[in-house]
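A single chain comes next, written as structure tokens; it is the form predicted on its own.
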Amino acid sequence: MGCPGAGKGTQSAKLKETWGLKHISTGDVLRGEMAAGTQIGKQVAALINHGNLVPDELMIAMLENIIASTDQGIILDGFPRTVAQAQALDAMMSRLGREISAVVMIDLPEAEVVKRLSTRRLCKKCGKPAATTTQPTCECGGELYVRADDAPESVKHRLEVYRAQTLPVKNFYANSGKYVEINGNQTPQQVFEDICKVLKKVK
């Protein structure tokens, strides 16, 4: 967990890499949706550029078809991001006959997200963000774009509803025993070491 720009994506990539774990996004779920065309793509097009939440219910079951088919470990990026999903995650990993084990929230201050967000460009060949914000292309050659969601009128929309609606799952789980903080505001490279230290103590 953590709000927009936090690193979520980076350190998900990472320890899928390192953990040999199944890595979930909800944005890159509902971005490939809207990039096929579906109906469900078009459902969430206008609320996604926006910076709105998806609808739980859509959601939910979206993520119980992915969870479903696979045994691996999963890393959850980006979701819940209310109570009510993360009642309905607790109650669809009931029916799976799966459990959380731990909740991470990456914490970043919010000058600190403005700041990566107007400045972060994405790659649309291999989804990855740019290493610098200077380099014309992506290293895997692929061009570079701005995401109308990390826009700077759309950034500050996002964190509004981030405190409103995301920040409630955090006292949720804080007493649930496997609610953590890490930092966020270190390196890449600090934060997964910071993340793998927990998951050491769960596995």
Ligand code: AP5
The other form holds:
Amino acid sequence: MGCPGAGKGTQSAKLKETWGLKHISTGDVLRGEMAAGTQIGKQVAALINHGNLVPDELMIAMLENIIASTDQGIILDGFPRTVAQAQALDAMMSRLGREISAVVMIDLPEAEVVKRLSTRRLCKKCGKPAATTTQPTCECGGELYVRADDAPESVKHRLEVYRAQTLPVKNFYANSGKYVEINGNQTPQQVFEDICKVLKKVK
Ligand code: AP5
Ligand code: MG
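Alt. form predicted together with BIS(adenosine)-5'-pentaphosphate, vs. the form predicted on its own above:
Whole complex next, starting from this chain.
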């Protein structure tokens, strides 16, 4: 978990490599539907581009299909994002005979979020963020683009939505014995090491 720009995608990519986990970013799944022009993609495009959440029912059904399709360990990046989603996740995990090992919250001050997202450019080919703000193309040679919801007005709204709808999920997990907060305002490597310490304990 974590606010927009907290580093969920960056850390998930590192965890996927080191721990052999499957990475499910609900944002990436939805952007994939938009790029493919599917019915779901058309339904969610305006919501995502303006920084609003996609309806719970759609997200919950989508997640259950994805989780049910694999026995591999999974990193959920961007889900649950509402208390209703967290409750549904608990129910689907027990239906599927699976368990949540840890709920990792990456904390980042909002000023840092705005700084990071105002300069983020992503690669059309490999999906990774560009390492610098000036390079013309990605290290892999792919073309760089700016996400529509990284426009300043959308970022502001995403943060409001995060405070109102996602922060309450923190209370849902606070007494579960699985909830851990990590300081996201460090180098990506330092954040990664902090997360690995948590995962080593629950492994
Ligand atoms: P989603 O794609 O999940 O977006 P988000 O939560 O707003 O988060 P981001 O992907 O922007 O940031 P991140 O935390 O992954 O950070 P990153 O690693 O890229 O969701 C998009 C939309 O989809 C939602 O608004 C909603 O509409 C919909 N949606 C998705 N899930 C949903 C759900 N469950 N329910 C309903 N709707 C849903 O890093 C950001 C930048 O910072 C990068 O440039 C990176 O290089 C840099 N960076 C990363 N770490 C560091 C560091 N330690 N130091 C310096 N720079 C860093
Ligand atoms: Mg992300």
